[in-house]
Each structure stands twice: as structure tokens, then as C-alpha cells.
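Next up is one chain by itself, shown in C-alpha cells, the form predicted on its own.
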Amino acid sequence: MIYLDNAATSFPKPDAVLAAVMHWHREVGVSASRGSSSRCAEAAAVVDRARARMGQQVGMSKDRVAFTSGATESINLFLRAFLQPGDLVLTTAFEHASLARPLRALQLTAGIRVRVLQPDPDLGLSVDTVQRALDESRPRLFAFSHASNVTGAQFDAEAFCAIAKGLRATTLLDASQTAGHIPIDVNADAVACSAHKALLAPPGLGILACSANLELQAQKQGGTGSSRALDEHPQQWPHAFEAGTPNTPAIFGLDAALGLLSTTTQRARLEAALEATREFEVRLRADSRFRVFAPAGPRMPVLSFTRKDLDPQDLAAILDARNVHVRAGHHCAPWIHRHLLTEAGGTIRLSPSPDVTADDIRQAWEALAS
């Protein structure tokens, strides 16, 4: 199979990290602060290293990184925690829906209000546009992407959350799109996250990391594995945003997986799947009867694109029937399809990885063109 699906899960997982799940489901199989057995303790300080690693990803100490299910549920949590009735939130049209969803979900529930920043010409989103927006609306919590994953627009987050420091904005940035791949220590007051894409972990985890400066109620209380015999939830970090039976194994592919994600094997990872993703986008230009959407700036390995004569599930179908994989649709990304005029049907997405092939290439180029 031609996999070209990365933006979704990246596949298939290096070995490592497939080791390291399968030892805990084999030789460990117990969760961290569930007990005092040396299992107990192997589990404790291999959560505790994913966790430092991952504090050294965002910049935090590894005392502000919870796990959680996934960047929805990291979303979910942060938002219900931080915003009050009454604030305003901008944002912007490239938001996944696990940020668009509960934005909208909390304008009807809790009166919160919601600004939502369309892109630039280029579709891109420029430190001035940011900047304008900022200053004209005040907000209370500006939350936005790093990068799309409809259009693989970048966006300099770092600039984004300098702007909304200085106006005294509290930035709250979605890298489940750019982890992995490039710095996500942007200086952001929160960062939310999935594991299972260029992290290269498996899914059902992901990250939310608070600066320790904001002071967020646990929004989910039950089990954390503490011995003491208490009917209230703790409210200390990470511990009260982490209620349940923790995804260990998953947490154990995550510490495999950062430790081969060095800041050189991710540029380099980077490159390779750009080179693939500029190789495609080249030949999809040069053939009128594709309609491509990518920005002109900045990007991640991330295409998306219609056919003229073709529905995207329909072409999607027929490169599936010659073995490759795809993403048709919408991507769960409501806001973005409204500007590029493509809500009826959505875009066809291309994701390689870094081990696309030449042959690869050229064998899903001519299912496209067929």
C-alpha cells in the first residue's frame, strides 16, 4: 500500500516504537502510581521521562504536561477550564473542529463570545493580520493552529504569541500538526497536541502543557492513582487534568518515540516529506483539471486539492482500488472549506512521509490522472 496519509496518523509506526508497546503488554502491563511494585516503578519512570521529553518539546517544566485521549479532549479541557462567561476568543478559519466545536458549543452554553480570522490572500496568515486583529479585538485567549491540515499553511506562532503577550492575551496553540516536525516552544501559554501524527506514536494519546502562570480547575474527576482515601479530586498538576486509567502503552510508544526525534532527524524527516509533497503539488499544477489549495509561504507535507470531473470520495475510491491511501472529505475542518468555496464536498488530502518513494510518486500520480 502507498500510504499518504500522514496529517491523519503517520504509518506505519518505526519499530521501536512498536517494541515498546509491546513490552508493556507483555512484561509490564500495570500503569504508573496504581501500586509499589517494581512493574509500578518501571512504569512510573518511563511515564516520567515521556513526560520530561516532553516538556523539553514545549518548553515547560514536565510538572505542566498532562496526557490526555488526544488534542480534543487536551482542547476540551483547557477550554471549559480557562474560559469565563462573557470572554472573547479569536481564532481563525483553519481550525481543526476539535478547537472550532467546543468554541461554538461554549457560545451557546456558557455566552462566551467568538471571533473567527479568515486567511490571507495567499492562505496563509500573516504577523500582520494577527497583529491587526488583536489589537482591534482584545481578546481574552487568542487559540489557533500552527499549522492547517486542509492547506499545510504554517504560521509563525512564535510572532503570533509575542503579539497577544504584549496585549496581554493568553495564546492557547494547536500543534498537533507541526509536533514532531518542527520547534513547538513557541513561548504559547498552553499547547495541545496528538501523539499519533509526526510524533509517531499511537493514538489514543495526546498532550496539553500550561504554563505555570495559569491557574485551571480540573475539568474530569475520578481515579489518579493516589494511595490516599479521598472523595476530592487533587487539583496539583498534571495529575488533576489526568482522571482515569492512563493509555500506558501508548504513553510507553511516545518516550520510544521522542527519543528518536532528534532536532536532526526531524529536519531531515521534514525535507523528505516536502521534497514528496512539492513533487506532487508540481504535477498537479500542470494538469488543468486540478484545482490545488496550498499556501505560498511556509508549510508543512500537507496538499490538498479537487478534480474537476471527479467528487474527492469518488477519486479517493479509485485510488484506493490501486492501492493508495488517501484522506477525501473535510478533514474535520469546517471553518477553512466555507472560504475556499469547497463545503459540498471537501478536497482530496495528500500526506506523505518521509519514506515516500519515487515509484510511489509516480504510481499514485497515474491513479490520479487516469
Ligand SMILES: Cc1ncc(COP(=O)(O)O)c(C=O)c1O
Second form
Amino acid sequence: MIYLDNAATSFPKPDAVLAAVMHWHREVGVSASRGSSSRCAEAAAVVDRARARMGQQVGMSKDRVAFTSGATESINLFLRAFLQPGDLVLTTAFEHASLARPLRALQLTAGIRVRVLQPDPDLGLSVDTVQRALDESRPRLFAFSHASNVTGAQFDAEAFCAIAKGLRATTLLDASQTAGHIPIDVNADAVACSAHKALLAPPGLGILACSANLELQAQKQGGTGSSRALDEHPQQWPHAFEAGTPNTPAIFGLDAALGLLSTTTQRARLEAALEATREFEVRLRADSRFRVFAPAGPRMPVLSFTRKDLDPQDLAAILDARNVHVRAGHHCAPWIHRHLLTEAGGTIRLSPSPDVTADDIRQAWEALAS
Ligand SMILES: Cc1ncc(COP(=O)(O)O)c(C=O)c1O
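Can you switch from the form predicted on its own and show the form predicted in complex with this ligand instead?
Everything in the complex follows now, all chains and molecules, and the chain you saw is the first one.
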């Protein structure tokens, strides 16, 4: 199987990640902060190291890094903890449903106002565009993705955060498509991401990291392992945002992945995946049956397109029959398809891993062009 859906979840996971997960299942089996045995101590040490490693990734103290079930939970927890009735949120048309839908729900139920910034003509989002929108709307929150999970367009998050800060707007960065590929320590006030994409951990794990300047009330109450005699849920980070039994095997996997992902390794892996993406793009652009939706500027290894004579789902089925796994449809990004005029069937999306070979590309292309 030629797997070209790493923007959904990376596959296969490295052996070291699988070994760490299996080590937890076979030899550890317990959660951190749920007892004082040597097993709990081992779990606590690994969870603490994973937290510290994620803290380095986001440029925040480990005490401000909470483990969640995914970016979806992280974003929901943050929005519900931060927003107040009447607040204006500036966001972008590139957003995933994990941001778009809670914003819509809060618009309907909590009087939140939402302004959606449209892409530039080149399918990017320039610093000027963002500066103008922030200047005009003066939102309390600017919530945006570091990169589109549909077109792969990557945005200058550091510049966006600096502008927002100058205008006293808080920033929430959804780094789900960039974490593990490029640095995500861009001075956002809060960072949400999933751990199972380029961070190479198993599914069911995400991160919410938040600057110490933000006072946020926990949105879920329950067991935290600490303060067990209290009726009330603790408010201290990060445990306040980690109610319930954590996904410790996935955290073990993330810790192992972060041990592998040095800056040099991330760069090399990204360059290899981008090279494969560019190779597909060149072939697609040379064939007039295809319409490609790719940014002119910086990008991640994600490429969307349509084929004039075939519905995306039908083309994905043809590829599947030839052992090529891609994603067809809307990719859980409700707004961008209105802009791309692909609302009816969405797009086909390829997101190669760094390990895709020239032979894989040739085989996948033969299926695409058949
Ligand atoms: C940009 C973006 N944000 C958020 C998410 C949601 O992540 P999760 O499913 O891990 O909650 C995804 C997953 O596809 C994504 O691509």
C-alpha cells in the first residue's frame, strides 16, 4: 500500500514509537500521578519528559503544556475557557472543523462574534492582509492555523502573532499541520495541535499549551490524580486541563517520537516529503485534466486537486483499487471549499511521507492519470 495521507495521520509510525507504546502496554500499564509505585514513577518520568519536550517545541514551560485527546479537544477547551459573550474572534477561511465548528456553536449559544478572513488571490495569507484585518476588526482573539490541511499553504505565524500582540489581541495557533515539521515556537499565546500527524505519535493525543499570562478556568472536571481529597477540581496547570485517565501509551509514543525529531531530522524529513509533493504537483500541472490548488508561497507537504472527468471519491476508489491510499472530500475544512469552488465534492488530497520512493510516485501517478 502506498500511503499518501500523512496530513490525516502519519503512517507507519517509527519502530521506536511502537516500541515505547508496547513497553507501556507490556511493562508499565499505569498512569502517572495515580499511585506511588515504581511503575507510576516510571510513567511520571516519561510523561514529564514528553511534556518538557513539547514545551521546547512550543517555546513554553512544561507546566503550561496539557495533554488532551487531540487538537479538537484542545481548541474546544481553549475557546470555551477564554471567550466571553460579545467577544470578536478573527479567524481564517482555512480553518479545520475543530476550530470552525466550536466557533459557530459559540456564535449561536454564547454571543461570540466571528469574522472569517478570506485567502489572498495566490491562496496564501500575507502579513499585510492579516495586519489590515486585525487593524480593522480589533478582535479579542485571533485564532488561526499555521498551515492549511487542504492546500498545504503555510502562514507566517510569528509575524501574525507579533502584529496581534501589538494590538492587544490574544492568539490561538492551530499547529496540527506543522508540529513535527517546522518550529512552532512563534510566540502565540496558546498553541493547540494533534500529536499523531508529523509528531508521529499514536492517535488520541493532542496538546494545549498556554502562556502563563492567560488565566483560564478548566472546562472539564474530574480525576487528576492530584488533590484527590478535594471536592473541587484543581485550577493549576497543566493538571486542571487533564481531567480523567490520560492516554499514557500515546504519551510514551510521543516522548519516543520527540526523542527522534531533532531540528535536523525534522528539516530532512520535511524536505523529503516536500520533494515528493512537488514531484506530484509538476505532473498534475502538466496534465490539463487536473486543477491544482496549491499556494505560490511557503507550504507543507499537502497537495489538493480535482480531475475534471472524475468525482474525487471515484478517483480515490480507483487509486485504492491500485493500492494507493489518498483522501477525497472536504478534509473537515468547511470554509475553504467555498473559496476554491469545490463545495460539491471537495478535492483529492495527497500528503506524502518522507519515505515515499520514486517508484511509489510513479505508481501513484499511473493510477491518477489512468
Ligand atoms: C489543521 C487541523 N486542525 C485540527 C485537526 C484536528 O485534529 P484531531 O483530529 O487530532 O483532533 C486537524 C486534523 O486533521 C487538522 O488538520
